[in-house]
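Quick heads-up: it's one chain on its own, the form predicted on its own, in structure tokens.
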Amino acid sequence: MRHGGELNEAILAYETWGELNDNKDNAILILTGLSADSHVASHHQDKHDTAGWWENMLGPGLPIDSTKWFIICASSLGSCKGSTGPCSPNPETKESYKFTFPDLTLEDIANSSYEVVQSLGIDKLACLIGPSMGGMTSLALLLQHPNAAHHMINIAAGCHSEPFSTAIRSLQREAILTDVNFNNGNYSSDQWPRQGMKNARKIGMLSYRSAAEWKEKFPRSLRQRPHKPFGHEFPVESYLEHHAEKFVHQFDPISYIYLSRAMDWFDADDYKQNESDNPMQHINLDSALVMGASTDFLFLPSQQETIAKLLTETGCKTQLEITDSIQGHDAFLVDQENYGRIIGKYLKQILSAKQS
């Protein structure tokens, strides 16, 4: 691990879509956001398969077309979604790692995901795709393995976390750590840090969407008098409560704070040899698509502009797309019209160039 320590007998849970061609040159690796898992999309259009977190983006005939590409996605190392993380049993002690899990960085997540790619016999990815934390992890992968991919789609990310987004995540971690049931990590399913996880989720949801969308979604005309003093009076309160309740047991609290901290630790400037260097000077990409939303205040459009500028300076043919999506940071999940069109067109251009 980048900050010391090691994992033995670690597991990475991953899923694939499509078929790897004979030349093994049609592979796409998707790196996930903080709370997402390997299940990007369903594999079968029937009731026995569940929808994925990017269901309308990946599949036959969709922007990431599984009839043309071989797509791989692994649950992040350190998460609680099948891959080894703090809530996994340590093979030596048989007890959950909890805080004995080594310090986790995005570089560790990137390296472990790249191990999956190499284990499948793929020497070089056709394209690397990463939204949000996955976008930062994509940079972490290329900074360590400059020749790992021909192309990259980097969405709603930055070369590092700005103070505002670090403050948001710091408050989320604090909400979890100070929950009375957290008990220094010795919680159980019966004594779960429920309120801490709820509050962390609510803080996150506020930062994922834009103020303009909240205003459009919850007009004041929907206000109702609460049934008890200081109960939920405004519809936005009920909305946040509902979605926070759904999230409480979907993610392990220690995994959440490990991944959150990993985002704040990452800094592309760590790869500079000198102060004036471009940290990406050794990255060898043919082209890149860098995307963001004008309403995203968690990862500002200026951060995507910086990524695009640094990549362009390396000789990479870079396309920057800042959409006017109202959904803020979550636009890549919600605004399929804009993101699907732009991503689909870019991947078709890659295919056309390859075939010619």
Given for the second form:
Number of protein chains: 2
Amino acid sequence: MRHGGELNEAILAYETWGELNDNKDNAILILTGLSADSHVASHHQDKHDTAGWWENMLGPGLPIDSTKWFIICASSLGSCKGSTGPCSPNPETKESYKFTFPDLTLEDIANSSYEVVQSLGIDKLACLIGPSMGGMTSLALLLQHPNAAHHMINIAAGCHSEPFSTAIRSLQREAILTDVNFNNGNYSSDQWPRQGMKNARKIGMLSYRSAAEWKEKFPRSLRQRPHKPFGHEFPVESYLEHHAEKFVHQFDPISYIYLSRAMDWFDADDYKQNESDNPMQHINLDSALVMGASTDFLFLPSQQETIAKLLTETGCKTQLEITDSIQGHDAFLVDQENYGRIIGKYLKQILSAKQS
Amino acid sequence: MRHGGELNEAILAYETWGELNDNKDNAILILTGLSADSHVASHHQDKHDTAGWWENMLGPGLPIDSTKWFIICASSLGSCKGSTGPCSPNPETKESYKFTFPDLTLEDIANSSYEVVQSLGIDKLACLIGPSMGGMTSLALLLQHPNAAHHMINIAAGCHSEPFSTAIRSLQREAILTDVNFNNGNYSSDQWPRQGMKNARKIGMLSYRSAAEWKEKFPRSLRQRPHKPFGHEFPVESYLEHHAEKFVHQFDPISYIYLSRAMDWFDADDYKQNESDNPMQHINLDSALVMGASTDFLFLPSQQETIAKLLTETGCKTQLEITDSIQGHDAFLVDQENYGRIIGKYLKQILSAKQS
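Would you mind giving the form predicted together with a further copy of the same chain, to go alongside the form predicted on its own above?
What follows is the whole complex; the chain from before opens it.
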């Protein structure tokens, strides 16, 4: 692991869509956001499959077209979605790692996903796709393995987190760590840091959308008298409560804080030899699509501009697309019209260039 | 009280600066932000006096010049700074009101401060000044007493809170209400909802400044290894911690949630008779200065534009000043250069118009 320590017998849970061609040159790796898992989209051949977090983006005929590409996505190392993480049993002690899990960085997450790619016999990815934390993990991958991919789609990310974004995440971690039921990581399903998880989710949600979207979505006219004093009465409060309740058992508290800290730690500037270096100077991409939304205040458009600028300086043909989506940081999940169109077009261009 | 209930033997703690003239026409009333008290500035005749929250704004020769004006500021009704609030003893039971304190609205706060003004024999205020919550309370005062003042300086406020702002405040209230030590209001100095107060303060602080200011203020290079796993290591975390620690005993938890809810409840539109009405149609001001900062995302410049537009429609000579201060919502407290200059100039104009 980047900060020391090691994991033995670690498992990476991954899913694939489409077929790897004979040249093994049609592979796409998707690196996920913090709370997402490997289930990007349902596997359309299985009628009983559930929808994924990018259901409208990946599948036959969709922007990430599974009839053309072989797509791989692993649940992040350190998460609680099948891959080894702090809640997994340590094979030596048979007990959950909890806080004995080694320090986790985005570089470790990148490397473990890259191991999956290599284990499938793929020399070089056609494209690397990463939204949010996955965008930073994509950079972490390329900074360590500059020739890992021909192309990259980097969405709603930055070269590092800015203080406002770190503050949001720090408060989320504190909400979990200070819940009495967290009990230094020794919680159980009966003694779950439920309130901390809820508060953490709500703090996060402050930063995922935009004030403009909420203003449209939650008119004051929908206010309801609360059931008890200081109960919820504004529509935005019910919305936050609903999503927070859903989240409580959807993610493991320790996994969450490990991943959250990894995001704050990541800094592309760690790869500079000298202050004046372009940290991405060794990255060897043919082209890149860098995307963001003008209303995103967790990862600002100026951060995507920086990524695009640094990549351009390396000779990479870089396309920067800042959409005017109203949905803030979450736009890549919600604004199918813009994101689907731009990503679909970019991947089609890669495909036709490859075939010609 | 606006929502029912009453307070008997209520006390309003207030301070004054300067001298009321014989015509009693040089009075300014300042209505405060949520966590501020009546101590706007030190009383310069008293050398041992402590600095106030607007120390550079009010005093001899300062923008709110105490050699020219008679300035009044009361600690808000419901707060814990000398005026009657949820922690005060109910004269009937001799015990603290706690949750038996009646519902509190900005209208109640406005009316109680206005009682102070009237008790001093002042018929009409020369000027009403309110930043943040005080800006909304100023509107609450004028909506109920349309002839209460000749002029108004309304800063960093809105006709109501927008959902993002309500969400921030809702999360702050929840952080306090869900602290185990809050104990349905039955906390004591030994069992203080310390963590809830800290978390609430930190959530608030996310919204008081701007991401741009924090980026300048907290470079990643100042990162320090934390003392313990998941301890603070980024400068923004130490900053939040420092301010949160200071706040824990600076304000009473129940007072805080009463005032916070009052802000979310306020809506100038409650004063419309018909949907198409201008809610301020009866307000009878000679002039108004409406101010905000372009980086404020708790009360957006668009909200100050709305206030200015509605006042202009009533025939009030309205000056709108959106500064480019980098300090966000707190700019009125910090950006003395811009706020001091604009407020000072406006008050001088009023004075010379009055004298001519």
